[in-house]
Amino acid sequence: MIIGVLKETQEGDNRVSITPKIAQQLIGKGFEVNVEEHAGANSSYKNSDYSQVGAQIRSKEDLFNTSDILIRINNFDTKELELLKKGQIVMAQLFHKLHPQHMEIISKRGATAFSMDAIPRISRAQDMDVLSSQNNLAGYKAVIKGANEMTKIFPLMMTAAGTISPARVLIYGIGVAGLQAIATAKRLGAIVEATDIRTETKEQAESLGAKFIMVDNSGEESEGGYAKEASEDYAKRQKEAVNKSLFKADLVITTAMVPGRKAPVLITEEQVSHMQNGAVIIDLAAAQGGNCEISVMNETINKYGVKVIGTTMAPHSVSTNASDLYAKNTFNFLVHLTHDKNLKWDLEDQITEETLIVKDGEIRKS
């Protein structure tokens, strides 16, 4: 079975889906690994690093012509999907519910698609969970990015010239990214508050030193370890409970995403207008519509004296570590899916069933 590793084309993404170390492990398992020229360059991996472990450097055209499985981190564009051949397999973060038109093209080409963002949050899938591995880095990097953009420092500092009060940080969403953001901001000396629709995250947030902003979540549920889209009533109650902290915050980090759907709006433009001058919002959900109403993916918006940075790119700025983790997740997923270099197609298995979006042209998930 031939694996084709494609270079990332999304603006600003410096990662690569398979590193030389993982390429070597796949080759050891009997796979042939071909890598698009310079695919790993922005993650500090040269073409020669891949060649030395037995991978072949190929053009993008060659990969589409010869690969059984095409692997990338981000979604394929329409022109690329039109190049697919019957029976080929694509494996990436497809976010299929947001991109049904892409699934239609894959279907028409008679191809198969596995979506890495759809890996279930269960214990035996933890080592395949790309969202968790990347979000862990995102939470850390969001705080570092925020620190760089702020005009204040994080810690309390007592000097001969006077005392500097610690910065106030507010975090929406206590998942993997949120927890890492709490831990990082606390280590830097900030006062940290956090909120989440899932009250079961209260203990986790408090264990890392954050104050949990409690919102009555009667009638709201979580699903498979992820938050579900909140009702309008809950969103109103959350807004009322959080506003006091939001308006005093120096840095706000939003991490709330609903798998496969548009991100919920947690901060309206009207709320931004009441925030203190010089505050910074890092919106990690920007690629899925954003948690802040005025955020734009890959842009910094300055409005009402507040700097709103729309991004999911935080892991990309530590692309070597991010690539290492993503590649290991992908390796574990491939090992799970295959036996003797062939796909097992075990649809009774939860991991396979939930990630297999299109099979041989048939759309299974919408």
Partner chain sequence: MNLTLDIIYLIATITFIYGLKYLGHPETAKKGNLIAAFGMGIAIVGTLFLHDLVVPTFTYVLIIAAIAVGTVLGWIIALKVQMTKMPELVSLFNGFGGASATIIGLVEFNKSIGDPTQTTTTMAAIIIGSITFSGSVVAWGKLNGTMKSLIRLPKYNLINNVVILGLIVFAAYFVWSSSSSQPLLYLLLFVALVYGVLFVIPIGGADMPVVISLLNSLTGIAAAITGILYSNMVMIVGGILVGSAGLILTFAMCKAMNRSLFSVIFGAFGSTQAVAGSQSVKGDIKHATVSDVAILMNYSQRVIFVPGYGLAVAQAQHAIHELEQLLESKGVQVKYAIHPVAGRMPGHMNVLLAESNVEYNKLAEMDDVNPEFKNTDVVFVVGANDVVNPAAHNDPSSPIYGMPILEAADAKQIIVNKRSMNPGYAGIENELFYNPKNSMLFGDAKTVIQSLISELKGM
Given for the second form:
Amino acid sequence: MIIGVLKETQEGDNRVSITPKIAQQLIGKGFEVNVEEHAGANSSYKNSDYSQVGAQIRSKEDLFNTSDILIRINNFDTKELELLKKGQIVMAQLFHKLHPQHMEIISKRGATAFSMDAIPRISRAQDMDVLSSQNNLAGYKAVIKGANEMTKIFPLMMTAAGTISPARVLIYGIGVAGLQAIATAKRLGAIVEATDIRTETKEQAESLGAKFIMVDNSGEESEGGYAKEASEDYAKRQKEAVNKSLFKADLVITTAMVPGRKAPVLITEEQVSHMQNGAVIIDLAAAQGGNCEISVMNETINKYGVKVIGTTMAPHSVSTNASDLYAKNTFNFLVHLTHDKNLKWDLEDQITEETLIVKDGEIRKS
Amino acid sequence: MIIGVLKETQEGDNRVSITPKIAQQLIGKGFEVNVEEHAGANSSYKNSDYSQVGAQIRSKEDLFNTSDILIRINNFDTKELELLKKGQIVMAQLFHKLHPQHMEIISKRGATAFSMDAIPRISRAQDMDVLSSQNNLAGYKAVIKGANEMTKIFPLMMTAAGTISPARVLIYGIGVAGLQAIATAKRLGAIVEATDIRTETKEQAESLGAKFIMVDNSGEESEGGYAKEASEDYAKRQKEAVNKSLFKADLVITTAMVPGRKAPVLITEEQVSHMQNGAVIIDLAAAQGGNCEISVMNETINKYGVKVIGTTMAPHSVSTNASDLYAKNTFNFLVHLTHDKNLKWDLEDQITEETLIVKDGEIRKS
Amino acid sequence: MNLTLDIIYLIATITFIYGLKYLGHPETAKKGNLIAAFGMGIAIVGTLFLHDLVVPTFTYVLIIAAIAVGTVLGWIIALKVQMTKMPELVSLFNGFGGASATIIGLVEFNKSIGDPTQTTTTMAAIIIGSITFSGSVVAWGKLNGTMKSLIRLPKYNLINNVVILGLIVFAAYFVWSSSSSQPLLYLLLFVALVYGVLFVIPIGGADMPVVISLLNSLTGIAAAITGILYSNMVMIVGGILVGSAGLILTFAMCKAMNRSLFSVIFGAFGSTQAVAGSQSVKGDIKHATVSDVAILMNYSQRVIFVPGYGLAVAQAQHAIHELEQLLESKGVQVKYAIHPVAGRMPGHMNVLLAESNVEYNKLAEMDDVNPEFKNTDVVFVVGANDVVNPAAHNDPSSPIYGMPILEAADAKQIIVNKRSMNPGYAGIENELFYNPKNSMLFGDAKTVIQSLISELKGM
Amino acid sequence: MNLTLDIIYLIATITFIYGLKYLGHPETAKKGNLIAAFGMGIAIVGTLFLHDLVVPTFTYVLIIAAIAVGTVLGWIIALKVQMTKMPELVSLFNGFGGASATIIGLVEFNKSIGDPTQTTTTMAAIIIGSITFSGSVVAWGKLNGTMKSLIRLPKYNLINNVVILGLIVFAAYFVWSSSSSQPLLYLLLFVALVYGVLFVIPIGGADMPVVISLLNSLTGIAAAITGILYSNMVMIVGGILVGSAGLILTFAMCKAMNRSLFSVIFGAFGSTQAVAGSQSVKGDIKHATVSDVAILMNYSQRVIFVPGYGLAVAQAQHAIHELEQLLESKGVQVKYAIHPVAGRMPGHMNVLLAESNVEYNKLAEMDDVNPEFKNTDVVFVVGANDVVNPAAHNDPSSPIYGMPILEAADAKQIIVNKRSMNPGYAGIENELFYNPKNSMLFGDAKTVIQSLISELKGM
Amino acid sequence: MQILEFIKDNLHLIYILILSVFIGVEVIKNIPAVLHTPLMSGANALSGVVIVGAILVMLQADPTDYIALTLGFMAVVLGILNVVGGFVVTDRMLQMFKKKKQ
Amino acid sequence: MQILEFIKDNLHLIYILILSVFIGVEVIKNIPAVLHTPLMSGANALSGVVIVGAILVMLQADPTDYIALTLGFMAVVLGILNVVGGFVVTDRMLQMFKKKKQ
Ligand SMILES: NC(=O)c1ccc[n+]([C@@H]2O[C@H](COP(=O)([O-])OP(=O)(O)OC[C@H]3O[C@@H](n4cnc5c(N)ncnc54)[C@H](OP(=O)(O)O)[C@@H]3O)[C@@H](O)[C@H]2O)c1
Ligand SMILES: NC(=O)c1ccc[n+]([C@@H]2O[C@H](COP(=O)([O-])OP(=O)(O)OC[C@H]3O[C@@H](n4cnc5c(N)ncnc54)[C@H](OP(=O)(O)O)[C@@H]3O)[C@@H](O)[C@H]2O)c1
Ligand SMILES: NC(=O)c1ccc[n+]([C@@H]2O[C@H](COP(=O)([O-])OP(=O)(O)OC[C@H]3O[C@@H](n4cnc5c(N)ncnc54)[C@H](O)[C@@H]3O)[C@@H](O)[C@H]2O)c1
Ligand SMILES: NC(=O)c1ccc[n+]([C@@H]2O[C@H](COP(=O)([O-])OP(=O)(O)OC[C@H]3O[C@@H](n4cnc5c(N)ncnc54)[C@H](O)[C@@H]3O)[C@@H](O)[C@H]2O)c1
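Having seen the form predicted on its own, can you show the form predicted together with its partner chain?
Now the complete complex, all chains and molecules, led by this one.
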């Protein structure tokens, strides 16, 4: 079975889906691994690092022609998908609900698609869970980026030249990214507040030293640890509860998402206009439409004295770690799917079932 | 007595020497305070903030014409100095030893110069000590910037997708900036090592959780808590002792300086070439020539897979705090120098004596 | 009496005091036992030889034969018994002591007739001695499994109280009437024996140690009373010491079990409930006290901490670091086993423990540490649950089936600290808690660890 | 003797035991004192009225007058005396007790002649009683300042030993000869009194408390011996209790002062050295023990911590946070006063205390906290030095002159913890350490704070 | 009021009893829970001090009074069982407190 | 060997003495240093129990034996001074342990 590792094409994404170490492990398991030229360059992995462990360096074209499984982190574009051959498998974060047209093409080509973002959040799938592994880094990096952008420092300091009051950090959404953001901001000495629609996150936030801003969520639903879309009424209550903190905050990090939907708008332009001069907002939900009304993906907007940074890029900027984790997740996923180098197609298995979006041209999920 | 607060002209410096709060305090003491237009803009202070507390907003020309004391953080250039009038006082970080030609002009114009960088490191002058207050922020920001530039994260994390080993941070020079860098890196979870020519810094570094790399410093001198220039022999011993750590480091922060001299070169190009792929060097001594051979002030050099960032800019990027502290230092200094709005010219006093570089045209220090 | 014997008794008494005192501290307990045994030895030998009586050789031979038989028997039994059977053996031995006191009372009864003080004393010796005897034997049988653990008679409280009152009246009659009737005496003996049985039979198996301690205290009192018969100081003081120390110990044991003495003896219903509370389909769970765990750790060579989400909730990171350092300073090797998904976010335990400056090289990854558990004396699971749940291996229907876990069950002894029997994140029961090698140490992690620290510091 | 009196004595004895026991814990000490006083009261009243003697009214009147006079006098003196003068008063009272025993011995001497046991007893009462008396009076004089603190006779050890040996031989002569010579008796008395003086006079002023405790223990023994004269149980048991407890206390006091009893009594030279070690031009420094400071804090309302560089060196940030929380849980208000240049870098204390999660609102800036010191019961300076050095105000020649400091000296009580008398960063001496309100608590900050925590937890 | 009489006659004994109770209590309180069982066992061995009484019974028995001798014999055997067995079991229980390390 | 004689005659007394010493020691050990002085003072008051002896001296004195009466009088005064003064001073010392808070 030949695995083709593609270089990421998305602007600014420095990751690679398979690192030399994992390539070696795959080869050890009997797979053949071909890697696109310079695929690892931005994550500090050279072509030679791959060839040393026994992988072949190939052109992109070659990979599309010869691979049984094509692996990448980010979604494919239409042109690329048109190159697929019958029986070929693609494995990436396809976000199939947001991109049904892509599934159509794959189906048309008679190919197969596994979507990494669809790995279920169950205990035994934790080591394949790319959302967790990448969001975790995103949470860390959002704080570092925020601290770098701010014109203030995080910790309280009582010095001979006066006292610097600690930065106030406000976090929306206490999922994986939110929790790591809390931990990181707290470590640096900030006063951290956080809120989430799921009240069970209160204890978790507090266990990391944040103050939880409780918003009455009666009437709201959640499912399997995921939030569902919030009602307008909830949004109003949330604003009332959080505004006081928002208007004092030096750094705001938003991570609120609802799987398969546009991210909820939690900070309106009007709210931004009341924020402190010099405050920074890092919107990690920007790619899903953003939690802040004025955020734009991959841009820094300066408005009302506030810097609004729209990004999901945080993990990309810690590309070495992000690639290592992603590759390990992929490896675990491949090991789970296969037996003695061959796919098991075990549709009884929840992980296979939920990630297998298109099977030999048949669209199974939409 | 009229104080003129000039806007900083140096590229990228967002600070302001007097903040609205301090302006108010000076006015309270009977001074008249005139502020150049938009002087505080980059530190989030608007013109209106100043006028609200009773300061006048003036043009730069006006300030030069009317002020008794002209205040700025950074050095003046020759053209500006030519505008000085007899009896006028300038107060800034003049670094007179590095810029004797500036002193000549001031002397020629019959003006007076106080250099803020010359404030002695004695206990009662601590609240005027701008080097301490600014270097402290520099130490913090160097780590944040480094963390932002790195493709790895700082803390150890044992996750389902594998273990991320903690970042290794190496710090040269354990003065004020070095100590704060240690503290900040340690907070974020890095393994921190540090070295200094003054062995008394060992206990200090360890009190903040860093491992001290001891270099035999027999034969080296130091004076009043400051290092003197190191011998070549010391430099050799230092390389031997530190190289092992240097070549494993993910982030290196250099802060070593010798007052009134070029900063010592601690990392040669040859050493850089042995460093890890992806490592980052932040050279805080870049303005004084740099501790790293290949660093260039205000530039990011990518060489041998290592990012070398030359900067003293760190405090500027946390301009709000930096301005607050600098202004407070200046205020304390002014209060110390004056009695009932008039300068005391108390040359018996160590602080006045050491900071008064040019007095009414007479150059007192060189 | 002989002066040398007096002095020997005095010395024996002092060894008893020191013996008890030293038995109260782990470091000195062994020494204390030996000291007391030495004192007992000289008292026995002194009694045998230092007297002013004319004793025929036959009697001497008999006595020495009796001592020899008893010594050899006692020694062998004591050495042969399994560790786990020791409590019932103690109970049995205690019963023998009571029987001995009873016999002395019976023999002395005739001599005492007429002297009310002496009669009172013999009566007391007989009654207390035989209650201890039969009670201890029942307790032994229960612990042994020979007897059904819980036998409940209707209105047993009432019956018991009537019997004991009857006994007292009966004894008073003897004192008052100066009767010397042997049949009546044996009736008294019989009733006392019956009372002993009645007293112990309704008490639950889990409460047996308390009862044994109480009976033990009674034997001490019986010995003291017999001592009064002979004005023998070592018996009097020794007996009283055992009596009072035993009583205090009984209360301490009740306290450690969170029960009152009253509820142990009378509230046998309460007792069943309490036992039921910690029972489940999976079996019994065992409780440990802070001092148990402290001593266990103190005398271990290798300890592994398994931190989980509860450690974060309790904010016990500083406390556990202090515990680790304390143990290390006592020569115990300590490691933290970090499960990749312990806590609620990736790296949660790392963030937590870094805060309290736990050294990175003390943190072991799951795959590295799993083979080490079997060489570990104590694994201390604090606020963790799912990450040590064997259901991940055994139970395909469990939501965590297939997840790798920390193999805490391989260790020689497991201690789990959490606040209750509530499940963790996955919401499922944990069989590990019912593992025979496991004891639960309930309480908030921070409080518990801090108590462990103070306990350990006192050692 | 009267049975009721016996029972009263028994009860009194028990109150004495409880009294001593309770006096050992701060919470119960007051109660203990009252219980013991109650026991003493009933013993006295019982003795007065429950006897089978025929006593003329005159004698009664005399006794009651004596009691009245003594009670009123004792009460008034005890209430009037200044707090600081209490130790010498205790010494004086103790001397009175000894004198009382001596007098009893003198009176009973005649009756005892012929009976060696009785004579031995009276001799012992006279000798021990008078040594205590004269010794206590000398101790009182010394503490009082009436007597020069250190009087050294040449070869005093030799002289003392000869005198005490002579006393014993003298007493033995009385027992052996059954002599009834009054002049000889008074000579004995005189020599004993002289010995008491000789015994105490060479001992240094700082060691006086130890000596008083020792003499106190002796008075107890004297009381017990007198008790034997009358076969009086309360005197015997009470006296022995005081004797043994007093001796243990004496050892404890020696230990707390880091001296051996031997060196206190004989090594008077050592004593001067020890005192000299903690002296300086600035005056004396006082030492506090961990338990002193723990109790002080426990009974305070407001405590301020002043952390400095030493806290960072000791890495005691977690410990101090725990101490703070513990005190708060006991209702003590705790704040940290942060000096702007405490430590070695700006914000050093902030970084340090943030690590252990000290709440930001517990940190007070210098200018805000300085006015609060005067309402503070205890200020606890840990590993700080220059930042509380009053030389910054007073000494223009000092390198820190003009630096603002934390006004710790305004607090009611100051405790400074550091490892030695070494100076801090500025390299200068600190007058605060010699402030009469200050006590030094030497030791590594972490160790000291952890000991404070365990001590406080035991309260 | 025989009890009062008894008290009067045995005043010293009563003091001894009361003092012994105090010592028993003081010496045991605050004992760690792991030591409960060994202590119980040790105290049990001590309560075997009745053996002294049993020996006295035999010593004082008329050599022809076979009943007394037999009973005495039993008493001694039982008593010594209690003593020896008790101490040995206690000692075994306390093995666990041997320092394992070196 | 009068001492041995004495021991034999006063066996109970000797037990009482020894037990009392144990209690005295057990009860006091581990006392915190701040309580040293109050305890010393309290023990001092207790040592005033000689007053009982002093009273007995007077009670037993021949009413005409003025020397004995005078000496007894002094003994009583001194003894009661020790007792009353001792307890009152101790009480005052212990004021510092009153909880200031409420
Ligand atoms: N790491 C991640 O990224 C991540 C993310 C999401 C979910 N998870 C899941 O979270 C679980 C983690 O396992 P875990 O063993 O760490 O935690 P866990 O299974 O949730 O168990 C934690 C235990 O701690 C106890 N506890 C809570 N507060 C306590 C306190 N103050 N003192 C003492 N004990 C306390 C609770 O029992 P009591 O209530 O009886 O005290 C609970 O049983 C796994 O199921 C994992 O899949 C992990
Ligand atoms: N904050 C800044 O930016 C900065 C920078 C440079 C210099 N300084 C100077 O540093 C000084 C700071 O004052 P400070 O009061 O914090 O410190 P300090 O005056 O240096 O005193 C620290 C004291 O802590 C004690 N100590 C050290 N290790 C200890 C341990 N393990 N346990 C207990 N005590 C320990 C030392 O006494 P022992 O050795 O007897 O234990 C020492 O006297 C000022 O003079 C300031 O001017 C400050
Ligand atoms: N199987 C496992 O053990 C496992 C592994 C990883 C994550 N998880 C769980 O999965 C869950 C989701 O984690 P995630 O980071 O992927 O979530 P996510 O990225 O989908 O959302 C982030 C957070 O935003 C919150 N949110 C959504 N709408 C909001 C609104 N209107 N206002 C405020 N907050 C809002 C959500 O509740 C969530 O906490 C968590 O409970 C996490 O613990 C479980
Ligand atoms: N009066 C006060 O209380 C006060 C206030 C602030 C700072 N200080 C002291 O002033 C001193 C200097 O602080 P700074 O930050 O201004 O110093 P700096 O910026 O001049 O130098 C930074 C560090 O580099 C070190 N260094 C120089 N040459 C080196 C070499 N070849 N190799 C390795 N290290 C080298 C120096 O020893 C120094 O520690 C410190 O001791 C500091 O504590 C005192």
